[in-house]
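In the block that follows, a single chain appears as structure tokens, in the form predicted in complex with its partner chain.
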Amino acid sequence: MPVNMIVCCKQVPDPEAPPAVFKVVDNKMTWPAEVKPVIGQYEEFALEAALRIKDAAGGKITALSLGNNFVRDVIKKALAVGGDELVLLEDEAFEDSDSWATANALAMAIKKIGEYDIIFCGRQSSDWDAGQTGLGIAEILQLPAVTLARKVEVADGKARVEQVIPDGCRVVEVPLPAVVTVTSELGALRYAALKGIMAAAKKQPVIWKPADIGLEPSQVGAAGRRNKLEKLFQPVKEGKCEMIEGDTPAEAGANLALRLREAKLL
């Protein structure tokens, strides 16, 4: 049975850029132009989960993203690796959304897409790290949800999910449709093949504005928030590292032992 899947992907500044380049200015996070936008890490794992199901059972993958000013080449990676459709909720009104407004708008878009067996999300976004949106979508659409999946298989209208729990894992069966949030143990996203990249380049994303998903501009983005960001700041670090030297790395290692002993750390 082919499986209809929606993968919620967020465009974020590369979370692996050196920490020092992220600077708070006027209560906003800023980064230099050399920090490229990417699809969030956990959404890449979620895409891989969907692709594996498509490989095994066949199906359709729709990538869904909310934001503004999407860099087409970046978000189209979801198509290049094997996704079938790309739906962008793209509008100024969607900017500065919180978890509530994001989950609500994504849920409305998912309703409009209509056909879905599994909605995949990352366990948490790679910028705000909230870890709420997938479960929020599940509540709004009244769907069951399983978090922290490291393996997902589909059979007989159900998904069998290996869920990472503290110091172990459990196998959870969930009837479809359902929301599944994915964690990193699932494995890295495959590379896009040249054919996929070329097909993605030709494909036009579907763009929806708030009205297309039945929402007023006042219900989305900054206007639709249920929390208020009072302040954003970066705690100052003293950051004074004493470098232990030596003629060779091995000598430096031995000197580190002496220094540790001298400082009575061990």
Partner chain sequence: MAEYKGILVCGELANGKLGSITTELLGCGRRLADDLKEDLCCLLVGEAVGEPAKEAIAFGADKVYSVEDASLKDYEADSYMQVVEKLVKETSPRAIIMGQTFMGRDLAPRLAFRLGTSLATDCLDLSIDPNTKLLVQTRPVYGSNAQAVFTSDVIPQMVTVRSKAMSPLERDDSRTGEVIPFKVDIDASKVRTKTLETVMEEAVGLKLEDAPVIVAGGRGLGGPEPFQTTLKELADLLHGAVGASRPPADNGWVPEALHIGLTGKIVAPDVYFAIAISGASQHTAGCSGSKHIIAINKDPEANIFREAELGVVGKYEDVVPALTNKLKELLAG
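Everything numeric in this text was worked out from a predicted model, so none of it was measured. So that the term is clear: the rigid core is the largest set of C-alpha atoms that superpose within 1.5 Å between two forms. Numbering follows the first chain given and starts at 1. Shifts are known only where both forms have a C-alpha. First, how it differs from the form predicted alone.
For the candidates Asn69, Glu238, Lys202, Val171, the hinge between rigid parts between these two forms coincides with Glu238.
The smaller of the two rigid parts, set against the larger, turns by 62° between these two forms.
Considering only residues present in both forms and aligning them on the rigid core, one finds just one run of three or more residues with C-alpha shifts of 2 angstroms or more between these two forms, namely 238-266.
Given the form predicted in complex with its partner chain above, what does the protein look like in the form predicted alone?
No partners, no molecules, just the chain.
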């Protein structure tokens, strides 16, 4: 049976960029222009999960993303690897959203899309690492959810999910429709073939503003936040070195042991 899937993708600054290039200015994270945007790595794992189901059972994949000023060549990667449609919630009003506002807007867009069996999300985003949006979507839409999936198969109206747990993995079944968040153990996203890249270049994404999904600008982005960022800062890491001496190696070792006890490290 063909499976209708929605994959939530997020455009983020390249997480492989050196940490030193990211700075905090006026309580906001900034980065230089040479740090290019990419689809988040966990969202790529989610996209690969959907593609594997499409390979096995057929179906349709709709990529869904929220933000502003999308780089089309970046976000269209979801189409180039095998996605069928791309829906962008793109507007200045969507900027500076928190997990709640993001989940709510995505849920309203999913309602408008209408037909779906599985909603895939990454286990967390590659920028804030909150890991809340997928479960937020499930709560708002009143759907069952399975987190940390490393393998997903569909049969008889159910999803069979291998879920990563602290001491291994377990297999669970969930009735469809459902939300599934995907972790890195599933494996990397496949490369886009030239045919797919050319096809993606010809496709135009569907663009929705807040009003298109039944929301006011006051309900999305910074205006729709339900938490307050008190302070964003980069921690200062300091290191100290103390030389422990002695007339002989044995005496130096004994002095080191005494110093470690004083510091309550032994």
